[in-house]
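For reference, the chain that follows is the form predicted on its own, supplied as structure tokens.
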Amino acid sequence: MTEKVKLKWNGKDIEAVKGSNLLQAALDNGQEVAHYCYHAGLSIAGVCRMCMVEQDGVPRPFPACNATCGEGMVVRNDTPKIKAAVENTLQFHLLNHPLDCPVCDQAGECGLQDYYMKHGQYDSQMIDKKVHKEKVQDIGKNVMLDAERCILCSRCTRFTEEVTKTFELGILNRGDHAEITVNEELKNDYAQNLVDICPVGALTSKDFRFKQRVWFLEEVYTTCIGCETGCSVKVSQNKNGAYRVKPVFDETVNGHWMCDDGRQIYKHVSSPTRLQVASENMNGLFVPADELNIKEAVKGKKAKFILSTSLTNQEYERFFHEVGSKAEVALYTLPKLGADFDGILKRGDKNANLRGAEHAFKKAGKDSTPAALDKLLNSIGSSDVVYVVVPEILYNEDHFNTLLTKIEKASMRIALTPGETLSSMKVFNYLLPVPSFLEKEGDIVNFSGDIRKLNAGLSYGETTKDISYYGNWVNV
């Protein structure tokens, strides 16, 4: 059993695991501690010197990140000596920092801004000219580097050394001429985590730069649907759409990180080419259609459904409840992409809810294997209507196109899609928009069998209409 110890922080009794990091213990207990270089997912560097504390019985102040918790410790970071130390250290960090706040993407979520308002607001003692370094450096993998803004916390270099073990970044030179150097362009699949862990605006995302101010965004906490890992993430969005995806700490699944592929899962949600209303194929061009006319067109035809693995458990349950034996059903699974597992988070199986789908099919007495899909495709006749639930994200469009060539024998072909209108969809007579992962509540099951939550964010136009429940389209 883990041994707990009791200690005092600024006069408040707190409890922590014996031998655990003192700074992290304070943060876990709601105590504010200024820090830059410390990150719970990385090794201890102790280079920023912002987390200085005093302890009864210890003659000199010391950084909390380099200390461990022991029984009866009495620690303070609110004394005049510590406040002066933090202010002086902050001023040291800002000596060469450019006044980029108005044009910096980190504005609004920047540690330098936050700590200056709390510990700074002083008259600068700097009399020398600032040291200028290279700005707007494209270092690969959708990441930009501004060396002038860097405070040399070393989080980024430790990440490439300890997490990805790709060693693309290092620190070159000494004194105030020291700067982050790029040994080679970023090549790892987790590079955008560098943007997340940078406490200032030195590392920014090319995908997010200059698109939105963070104080105009709301965070929706949900689950990544990019693969079967099911990382905990938050999507930044407002009434105009979604703008970025960032990881949320989850000890059981993804820890502090997520892969770069997972950061792309939001793009179809607010894409200008996303299907917004029911549409009919008129000589290769899709035009708005009346849903009542679509229902009239499918009347009397035998329904065959091909479901995707990106639906929620609740959607599968509702489908089988409403459709039951009224239609033939099969499951389309996305092909594996790359290695089964990269050793960090990324998995080659891109079917976000394959296990949930298999369970739902089994519960309904249906076959979810590829053999059942082949059987359904071979049985398609000229009197059938085939409904294809398009996967939320298609990593291999050619594989999906192969599926579509096999449904052409049906007299009526209808796609239910949460994403963009692809060129390959011209095989369909009608397209129906359905909610994306950001527009519905529900559960999915990840690779280890854990239930993961999807949470709806803001609504995006007509796509939130209740046309995703397929019983509406089956001839009773």
The other form holds:
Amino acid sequence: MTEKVKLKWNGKDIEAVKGSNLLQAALDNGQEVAHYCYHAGLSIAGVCRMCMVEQDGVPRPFPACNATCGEGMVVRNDTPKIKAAVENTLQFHLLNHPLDCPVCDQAGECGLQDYYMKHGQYDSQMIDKKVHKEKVQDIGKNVMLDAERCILCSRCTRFTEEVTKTFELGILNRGDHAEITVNEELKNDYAQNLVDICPVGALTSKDFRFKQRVWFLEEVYTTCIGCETGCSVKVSQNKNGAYRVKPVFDETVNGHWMCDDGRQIYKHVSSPTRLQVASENMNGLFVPADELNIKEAVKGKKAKFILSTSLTNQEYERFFHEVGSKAEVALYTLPKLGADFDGILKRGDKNANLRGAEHAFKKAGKDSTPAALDKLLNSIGSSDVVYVVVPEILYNEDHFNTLLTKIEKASMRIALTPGETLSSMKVFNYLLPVPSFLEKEGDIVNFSGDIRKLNAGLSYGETTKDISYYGNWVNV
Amino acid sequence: MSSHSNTHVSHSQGAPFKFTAENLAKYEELLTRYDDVESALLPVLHLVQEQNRWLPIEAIEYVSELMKIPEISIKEVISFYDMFYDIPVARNMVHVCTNITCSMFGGREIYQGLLKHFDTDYLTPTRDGRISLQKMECLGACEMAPCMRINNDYVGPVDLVSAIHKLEELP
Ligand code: SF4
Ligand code: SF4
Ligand code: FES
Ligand code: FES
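Following the display of the form predicted on its own, present the structure of the form predicted in complex with its partner chain.
Below is the entire complex, every chain and molecule, led by the chain shown above.
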């Protein structure tokens, strides 16, 4: 068992694991400690000097991030000496800062702004000219670098050394000319994490830049459906739509990080071409249609459903409950993409809830294998109505289009889609909207069999009817 | 070195770099002096410059491959130190000290005078390709102030006239 020790922080008793990081212990106990370079997911650098503390019996202040917890330690960071140290250090960090908060995306969640309000000097004492650096650098993988805003905390270089081990970033030159520099360009699949860990506005996301002020956004805590890993994420959104996806620390699955593919999963949800209402194919153009007419049109036809692997356990269950044995049901699985596992998080199996689907099929006495899908496709006749639940994230559209060519024999083809209307969807007679992952609560089962939660955020359209509602049509 | 140039683009020499057999042996010997490979990086980069005068991207790639050190880490080291050159320099390297003692004895004026006389700029080779001038912090030879280093030789005290004279003699 891990041994606990008691220590005093600013006069308050706190408890921590013996030998654990002192700064982390303070943060875990709700204490405020300014810090830039420390990140729980990276090695210790001790370069920003913001987390200084004094300890009884130790002659000089030292950085808390580079110290460990011991029994009976008496530590303070509220003494005049420490306050002065932090103020002076912050002054140094801001010496060459361009003060362009009004046009900076980090504003509102920026370490410099936050600490300035607390420890700032307010009146600039700079008489020398500021050192200017390149402000708009596209360093690849949707990351933009503004070298003037950088405080050289080295979180980003440690990330590319320690997490991705791709070594693209370094600090070139020295003194006030020192500058984050990219070797050629970013090449790793986790580059957007750099934007998250940069404590200031030096690294920003090309995708998110200038789109929204962060104080106009709310977070929905949910699970990434980008692959079978199922990382914990939060999606930032407001009434106009979703804007970005960020990882949420989760010890069991993704730790501090997520991959760049996962950053894209929100795009279809508030896309202007997202299907909002039931639509009918009029010579290749989809126009709003009356649902009752569609219901009428499928009456008496034999129903065949092809489900996707990104539905929740509850959706599968409700669906099978409605359909019972009145329809043939098969499962379309997304093809493998890339390596089975990239050694960090990303998995080649993009079926977010394959395990949940298999379990539900089995429970309903149905076959979820590709062979069963082939069988269903081969048996399609002209009096059939085929419903295809469109997968939420299609990494390989061609593969899906091949599936669509195989349903042409059916006289009636209906897509249930949580996303955009693709050109290949012309094969359908009708399109019906179903909720996206951001509009439903439920569980999915990830690669290791763990239950992961989906949470609903705002709704962007008429998407409250899930697949079981349409499944119920087999009864008419 | 590039604290005076704004660009971080590594320059190409348009041809591959490789240690000569003799320098490869020297390289192996250098490795034996340290506990780990990284520690040998400084002397190894000096060895490259001995052979190649400067450090083009081809040399950085070669050293990275040879020592299994990421290119960016080598660039960090090169850019940190003034005596590593990532742009082409001339066959004679002249360091003029402009630090405190030498400045008090006119070191800065000598440096400026030399730039003017040879119609060149910081590190830029003279048109005949003979000389690159570089101002330097203390060369550790204050007793010779104002002093300079011509390739591996210290000279000083010098004045502008004698400095020009010495440089004109260079091959
Ligand atoms: S770019 Fe950001 S993360 Fe990287 S050193 Fe600068 S402040 Fe730190
Ligand atoms: S590893 Fe998979 S689940 Fe995690 S962020 Fe990437 S796509 Fe999403
Ligand atoms: S957080 Fe401790 S020195 Fe930066
Ligand atoms: S100041 Fe020139 S050698 Fe010391």
